[in-house]
Structures are given as structure tokens and as C-alpha cells.
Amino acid sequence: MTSGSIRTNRAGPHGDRIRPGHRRTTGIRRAVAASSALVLALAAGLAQAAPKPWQLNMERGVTTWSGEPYFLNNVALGVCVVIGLLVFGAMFIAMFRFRKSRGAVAEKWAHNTTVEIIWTAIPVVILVVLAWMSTGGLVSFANTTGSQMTVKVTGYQWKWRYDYVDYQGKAVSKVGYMSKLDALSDKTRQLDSGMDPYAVKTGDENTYLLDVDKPLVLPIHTKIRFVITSDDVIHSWWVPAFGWKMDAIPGLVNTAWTNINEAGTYRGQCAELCGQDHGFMPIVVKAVSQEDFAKWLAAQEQASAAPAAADGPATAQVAPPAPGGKG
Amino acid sequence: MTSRVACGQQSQQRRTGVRRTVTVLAIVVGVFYLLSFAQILLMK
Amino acid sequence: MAHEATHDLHDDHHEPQGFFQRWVMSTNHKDIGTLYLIFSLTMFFIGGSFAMVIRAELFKPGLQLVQPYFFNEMTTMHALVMIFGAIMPAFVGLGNWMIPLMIGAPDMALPRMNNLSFWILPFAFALLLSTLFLPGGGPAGGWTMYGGYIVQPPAGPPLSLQTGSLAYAVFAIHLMGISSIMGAINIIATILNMRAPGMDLLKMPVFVWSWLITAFLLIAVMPVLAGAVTMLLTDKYFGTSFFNPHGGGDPVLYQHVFWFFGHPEVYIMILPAFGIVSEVIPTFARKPIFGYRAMVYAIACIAFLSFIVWAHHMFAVGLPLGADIFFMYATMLIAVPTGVKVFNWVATMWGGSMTFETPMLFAIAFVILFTIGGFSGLMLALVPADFQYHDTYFVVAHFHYVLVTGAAFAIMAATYYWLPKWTGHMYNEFWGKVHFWCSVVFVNVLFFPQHFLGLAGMPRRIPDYNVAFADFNMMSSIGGFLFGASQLIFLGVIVHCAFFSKKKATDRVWEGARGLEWTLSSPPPHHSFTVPPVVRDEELAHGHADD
């Protein structure tokens, strides 16, 4: 982590460097503690979106758009199952009826224009319907206009940085921080650590490799625009509950949007091979109500304003226990 | 050895055909390689 | 495989050869085909052993066996070895062996080049595999070698990425590409010029057609791959910035160039499989293939479409909306010709008189399981859904269904189908069937749960995972070990057939077999069709032009 501090200076001098022990930061500490408590309280009993054991299908997701992939997935799966049953059914009937051991004699025909036209045309019709349905979802996904908030996501080997750019039309002042794998998961995942992945829990939920030190906090019922990029290699930012992933590519800025319907904690992972610790850079989003978010943001802004006035650069960028990070 | 190797191309007609096909394909491959590598030179 | 029996059948115009001369200096299409097949089988087991390491590490959550970096080396090498070392050389080997026999040619058009294109391969793979022993290890950026990962200048911890393995891998890929191109030129020249009189293009077996089209794909895309990896090389060693964003390059450009090669490449690995299955099913259904022309046109159509769908591997890079839509529609179109092929195979069985020897079992399993892989392919084509599927285990399940139960099963079907022809002896049908049933059960235990893992949100290429993914991963790993072990039966059956089998094969081998290759003795003489055979339409599988 300390090796990343140089990187942090380049990315932005603030936000991620608050630490509770810093002198002259009592006020900040109080603000952070207050917001942590607030988010913690809120998080209790709220939606949790994380993979479940024996999960068979994609999750519906929690955003206004995330139903699109879910719906398409189900429709396409249904279409495939029906076609599969018909085709494989015909095959098994053929294999039963036309066996030599049952005395079947091979017929001579090898051609039938009518059926060939039929089984070329029917798939075309099905595909046109599927294409029409997915085009709608795609067009709505591409429309990032009218957003009320912008968050910049930057991928690093092997952590994420979140910078709040603007909220409700106002620029956010210096709120941004690194978000990396939580310490317990990190210790457990070492080769021959002797530690039990099943023991890494947040509440009664297992969060092995799916928890971070400081989650991304977002308001619900807000169209949030993400600008996604990378500082080193290609990563991919993916929270399944949002219904999409978007590559974080160095030298390019991608955009995507979300509008979360429900407060809760949503977990995801980097989805593009980015080096040895690709499997160890999870994403956690904590969605809170707009009021709580406004309070949290104000606390963060206040906190980041103070150490700017303070003397000397922070020596460690270890963030305080995240607001509700273990909630 | 040589006679055995060439035994795939008994007739003059086949020999000409093979030669023609290979020439065309070699040119095509050459052009594709050239295109691929021209990017390198042009973009540099 | 065993050609002891064929020695005494050699034409009398050449002297007996020593082992070295016979196998290393060979210009005979049958010997070179055998070499290709042995090479491919070897690589199949080497690549398979890498897969065993992967599945062992993924057996349960937590890292127990290997470091993450080594895990990445394993996934990368597994893919490179299986694609370029196992699947492709197997098809080239089958093509070498069978195309001249099927079209009534005495040999490949360019026998010396044939020798060269094989002998490049062992050197290429020695280079590639040697990287595992380099300080710092082998390539670990995935088989796609996305530039942003490899050419990243030293920045902080990942110094292990800065090994010399890239140069080795790139050189090995250049060699494989040259080998493939020479093989492809040879196959095209053979098919276009060396057919026996009367073997019209539209009377050729579907396998020959599929190889003709595949060879054109190879010629078109191998130079593109060469260009792409060369740019990676110059980025790393000569300070260029094609893909390096730190110098103004574009990492996405690499992906476009790579997948312009990569998508035709995946069809290079499946079209000959279509050809094989189109030979095997009619033989054991004792009925000509349904819609011969439609089958040929479908292959050509799929080959054409393969050039305009590459960006469907890149839906998550943030393509413009128009590009997303174009590539989605184009990709979905592929389902039409592919569907035609599947329907035609079923129609071939309908009204037939079927028996279920091992090749037929593998061919039927191919049709069903490849179609399942096609279904997940269709789902992946729908861009909004792909935003979820992309780079998850759903994709891993998809391409293993099309490559293992697709390409590899077709190769196994072909091996059982033609092994008696090659060796002159029957393989052991009982053990062949044991091999089939073990493979078909365990391959599904191995790959089917991976669909669920992907849908639940498990990314690809991770060495460790949350405990929610534990159950299906353990199931998959158990399936993997057993599938791997089942392939030892395959090896056993082949070795037995080649060296120990007492049961002589007849010339026709299979009751329903049609085509010129079955008019020769089993094993065929070392030099066959030195005089072009007289082609009689009723001898051919598709001799009737009105089909």
C-alpha cells in the first residue's frame, strides 16, 4: 500500500490520505465517525447483492437499467431451451426409431427444399425479435445524458480509485480515495496462509475477496454517470447488480451510467485480466438515500479540506475504517 | 528421392495448375503480410 | 501410427528407409499426417496438464498450490498450447492424411513444403514452452496478450511481468503462423489441382470442402496476427507506441487487430470439425448427408461472417453505439447457417439405419454439445446481456463447449473413424465406448457448472474466489480431473490399435462408408492413387449432382 502513495500524489492529493491519528483532525475524525455510524445504521437490514452458493441464474440487479440484461438473458435462455428441446428431441426420436438393430432401412432422399427454407426462415424471425429487444436496451444504456452526478473510476494494479466529480450540478471539492481488498481477505488469500476463507465474514455474509477497505458510496434514485479509465493496464469495472461492466483503459475514458433503486451493499470484481492480483481487486458499492449521501459527502468534503490546510503531506494513505465498510 | 517427391504432379497440366495456384496464394499472403507490417512502418 | 505393415506394401521404386529418413525427412502425406497427429496428441496432454493445475488450484477457495502469477501462466499456456498445438495441428494432420485419399490425389501438391510446415512446429512449441523455465516465468497475459498488460513499463510491483517471455512467445507465434500458412497453401493447391478426373468440386466430401474454406481463412488472418504481435514486440523492445498509452498508443487498437485474426481463428478450429461430423454421421446413418449443397454454402457463409464480427469480443471496451449494434446483428446472423448445419445433421439421421459405433457416438455428442455451446454463443451476442456475461465463467463455459465438446470431440470421432484405415487394424470397440461415455459425462460435469458460476458473477482468469462459488468450482474440478484421466483411455486405445490389435480392418471398415478413401486397402499403400482412380459417382458420398 505504501508503494501506492506516489501514485496517489499523481492522481489527486486528497481524500485518501485522511487518517484518524493525524493531529488537528479531531473535527474530521468526528465527521467521519458520524458518517460511518450513519451509513452503518442504514446498511443494517438492507439489500445485499453478492453471489450466493448454488446460484443458478443471473441476478435481476437493483438499478433502473439492470433489468435489461436480466430480461434478455431469460428470454434468450428460454428460446434456446425450446429450440434445444425440439432439435435434441428430434435427434433422440431419430436415434430410437431409425436404428439398424430395430430393422430400419435407410431411405434414399437427401434433400428437401421446403424444409430447408423453413428452418432457415424461422431462426431469422427469432433472431430479428431478439435483435429488436436487445437494441432497445443498448440504446438506453448508451444514453448517459441527464445525469445528476459524476464519479470518476480509475483502475490501478490492483485497486480502484474513486473521485467524486460533481453532484446535483455542483462540483465536488476534493473527494476521492483508493479502494482496495480488505486486510483480512488479503491475509487469508496468501498462498499457504493457513487461514480459512470461510471465516472472512461481514455480519453473517461471507465477503472473502469481495470486501474493500473503503467502498464507493452512492446515492439511490440518482442518475449517476461514471467516467472510467485506468492508470496502468486494462481493468474492467463490474458490479453485477448494476447490470454492466465497462473496461477501464489507460489513455481512454469510457462512460456508463446507473440509477440505483434500492439502498444496500453491492459487490463486484475486476473483470479484465490485469496482472497477478487481478483476482484480488474487488468493488464494493454502498448505496444510501440521497439525504444520507448528501451528509456523507459534506463530511468527506470537510475532511478533505482540513488536511489541505494541515502541514506536511500525509505519510500514509491508509484510509480510516470506511464509512460502513464492514456494514 | 526427387522423383518420388514429384510423383504428386504427374502431368504437365497439374504442374502448371499447382504453380499457378501457389503463385497467386503466395502473392496474396505476401500482400497481407505487407499490409500488416506496413501499419508498423506507417504508424511509426 | 504403426506403419510396419505398410512397409512391405511400399512401391518398389524406392529403397527401404531408416527411421530418421522415414520420419524426419518424409515427404509422404500419410507420414506427415501421422507426425502431425502424434504432435497434436502430445500437446493435448501437455495443455491438459496445465488445465489440471488450473482446476486443482480452483478446487476450493484460498490459494493452496500456486502463486497467482503462475496461475496466469497456466491459463495463458493452456490456451496457446491447446489452440495452436493441439486443435489446429490435429486438423492439419487429418487433412494431410485424408484429403489426398478423398480426392484421389497421389500426395499433397507440395510435399517438401509439407515436411517443412510440420517440422517448424516442434521448434515453435519448444520455444514457447521453454518460457516456463525462464527467470520470471512465461507469458501470463492470457492467450490474447492484450497489449496494455504486456507492454506496461515497469511501474511498481509487477516487475515479474517484465520478463523476456514476450519475445519468445512472439517468435513462436510467428513460426506457428508460417507453418499454418504453408499448410494452408498446400491444402488449397492440392484441392484445386490434384483431384482425380471426375471429382468435381461439388462432389468432394464435406470434410475436403471445410478444409478448403478453412485454408483460405488461415491465409487471410495469420499475417494479421503476425502484424499484431510484431507491434507488441516493437512496443516492448524498440520504443514504439502502437498500443502503449503512455506514448500515445491505443490499447484498444490491439484488441481490434487481434480479434480480426481471433474470430476467424475460432472458426478455423471448428469448420474442419463440421466437415468430420458431416462424414461420420452419413456413414453410420447409412444415408447420404442431407442438403449437401446447403452444408457447403453454410460453411462458406460462416467463414465470410467470421470476418465481420470480431468486435463482439470487445463489447465491454466502450464501443460506439453504432458499432455495438452492427457487431451484434452480424454475430446473431451466424446462428442461421450454423442452425442449418445442425438441422441438416439431424435430418441426415432421420430415416437412416443407424448403428452407434464410437465415432458415431462422438459425432452425436458433438452435435448436441456443440449446439449447447452455440446457444450460449447466441446469448453472448446480445450486447446488453453480454455486459453481464463478458469475461466471466459463462464465456469460459461457452468456448469450452464449442472447443472441447466441439472441436476436440470431432477430432476424437475422426480418430476412431479413420484409425482402422490408417493402421489396418480395428481399435477395441469396448474401450472406445468406455472412453466416450467417460468423456461425455465428465466433460459436462466439468463445464456445465461454469455457466452458473459465470451467471453468479465469477470473473475469468482468477486463481481464487469467494466461497459462494465454491460448490460449483469443486464440482467442475472433479469433472476436470476425471475428464483428464479419461483421455488416458483414448491414448490406450490408440496405442493398442496401432501396435497390438489383432483384428484386421476391412478396406471399407464401416458398412455405410462411402468415398475414395475406402476403396483403398487398410492400411493404404504408402503411395496411393499414383494413377488417378476412375471416379464412379455411386462410390462417392455425394456423387449425385442434384443433391
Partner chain sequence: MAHEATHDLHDDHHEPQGFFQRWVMSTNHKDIGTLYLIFSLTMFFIGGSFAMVIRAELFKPGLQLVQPYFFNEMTTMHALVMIFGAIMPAFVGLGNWMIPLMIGAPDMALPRMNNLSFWILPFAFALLLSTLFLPGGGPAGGWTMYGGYIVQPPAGPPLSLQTGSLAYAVFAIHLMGISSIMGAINIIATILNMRAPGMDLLKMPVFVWSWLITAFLLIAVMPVLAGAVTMLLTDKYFGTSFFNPHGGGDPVLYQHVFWFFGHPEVYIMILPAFGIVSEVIPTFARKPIFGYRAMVYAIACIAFLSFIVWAHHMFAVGLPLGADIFFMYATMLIAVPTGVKVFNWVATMWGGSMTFETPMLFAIAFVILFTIGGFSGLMLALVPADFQYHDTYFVVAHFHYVLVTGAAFAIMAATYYWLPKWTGHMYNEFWGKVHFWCSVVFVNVLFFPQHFLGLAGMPRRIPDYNVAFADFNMMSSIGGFLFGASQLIFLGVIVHCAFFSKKKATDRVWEGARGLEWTLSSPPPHHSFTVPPVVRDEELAHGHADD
Contents of the next structure:
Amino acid sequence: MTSGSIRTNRAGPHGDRIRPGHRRTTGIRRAVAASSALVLALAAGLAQAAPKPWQLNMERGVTTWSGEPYFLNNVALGVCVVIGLLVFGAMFIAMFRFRKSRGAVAEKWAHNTTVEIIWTAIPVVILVVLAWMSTGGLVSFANTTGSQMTVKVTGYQWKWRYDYVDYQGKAVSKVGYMSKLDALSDKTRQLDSGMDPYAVKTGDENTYLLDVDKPLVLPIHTKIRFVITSDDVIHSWWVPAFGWKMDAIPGLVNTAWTNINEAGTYRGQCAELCGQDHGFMPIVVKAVSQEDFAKWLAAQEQASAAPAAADGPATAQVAPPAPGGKG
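Now that we've seen the form predicted together with the partner chain, could you pull up the form predicted on its own?
Chain alone follows, minus partners and molecules.
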């Protein structure tokens, strides 16, 4: 007798004895059918998910790597759903179909070695597979070799600084700027401002507390390495469309990379509680074509070189980089 066997003495409507095996098999089939239907429905919803209000799933992302965490999240969610359905399904079947009031009599046994081995081995296999998949994704994310561009990101209370280090094998000369909350959002957020947050828009998109004065301009189809640090407290640089976030820690440099596939504007925020104005530290990335980025970068380098030439060599060494434009 296996551990799942339950003996019942209940008779059928015509006095015939109801076989426990038949009842159990029918219940299991129904549970499996219901589980399969629900999993398929969830999978269909996940495939159609998009960034929008009331979205329930992760954003698929627009970078080469962002599909990794999206896929792993869906796999882990599917595993959890199936396990939950099987466990709670078995529990409810046992509670309602084989309850004492229906004449069920429980078997008296303590252990079944075969069943215990099975329900120990299956979770171990599931965890090993998930760990293997996660490790593969993390290893690929940590590999910044072959980067075609480097950008230094520094967190401050409560703004970001972006410095362009190199691009396509050439050092970038003094192109860097601070990026902080845009003036309209900053004015609207003030106490008793009387301004409507829903009126803060960029086109048709509400960008209250999600826009900046100077976005980070990046080229598409380029492997970009980020070196991320902080000048005061711990921050976290997070753009959901990129599929990752990275802590900015004082005295420590973390690295990450991205390769954006689609031009557009992508928004994020600091994902670490960094002080009273933590909620007013947005991130905006403007992804443009490689040709447009090359023109924008050349203009920024020219603009930063002009003040240095006018002020002389001694002043040029201490002059701060000129702020970048929006591209």
C-alpha cells in the first residue's frame, strides 16, 4: 500500500462498493487537467505582457541580455504555480473527497521509503535546474569583455553624474554632466505648489518625477560597459527596460553592461533608499542610432574643448566638463 492510498467503505447509490483506486484516479485526472489549463492560460498572458498600468509580469526589455531574467522569471513562476496547484489540489481532494463524514477510513502507516525518495528527489532536481539557469545568466551578465564603450555612473544625493570614458577604442575628452530631476517636476512636487502632477507630461506620457534635465545619451547596437559608484551613500542605478540594476556604493566600483536593440527613451529610478529625496532621483536614457550618437559626442567634445582653449592651459586642467545636451 503506497502512502497516498486511502481505504473507503462507502457504498454507491445502488449498493455497489466504490473502488478507492477508481475514485482516486478520476480526481487526479481532473486536477491535472485543471492545472494544465491554468498554466497554459498564464503562459499566454505572459507572452502578451507589455509595460503598462496594472502590468503583472516583468518588462521584457529592449537589450540583448534582458531576455535572460524575463525567461527565468517566467520559468520560476511556472514551477511555483504547478507545485502550488499539485500540493493544494491534493490537500483539498483529501479534505473533501475522503473526509470522515463520507465514510472514508484512513490507512494506518508511518513511512513509505519509495514515496519519500521521490518527493525529496524531485524538488532537488528542480532547484538544481533553476540554479544552473540562474548561474548561466549571471555569468553572461558579468562578462564585460568586448565592450565598445565605457560610461562611468556616479550617484549623489539626489542626482546622477555621467562621464563618457571611451567609445569605439578611443578615449573621450571631458564629456560628462550632472543629471537631475527636471524643473517642472521639481516645482510641482513642492509643498502647496498648487500644480497638478498629472499635467506634467512629455507628449502623451505622464512623466511627473520620471524626467530629468539631461538624459544619458547612448548608441544602439553597441556593447556598453558601465562602471558604477557613489560619492556619498548607497544608490542603485535601475532602468527596467535594460533588465538589471546595480548598486552604486561609495569606495567601490561595480560593473555592468548593456546592448540596446531599439532606439527610444527609457526611464528608471534609484532603487535604493538613499535619503529624504530618494523618490526624486529618476534616470532617463535616450538611445539613438550610432550615427546620431557620433555626431552628438563630437559636438560635446568640441563644446568642452572651446572653454579650455579660451581660458588657457592652466585653467583647462581644472575646468569641469561641459554639460551634455539631449542629443
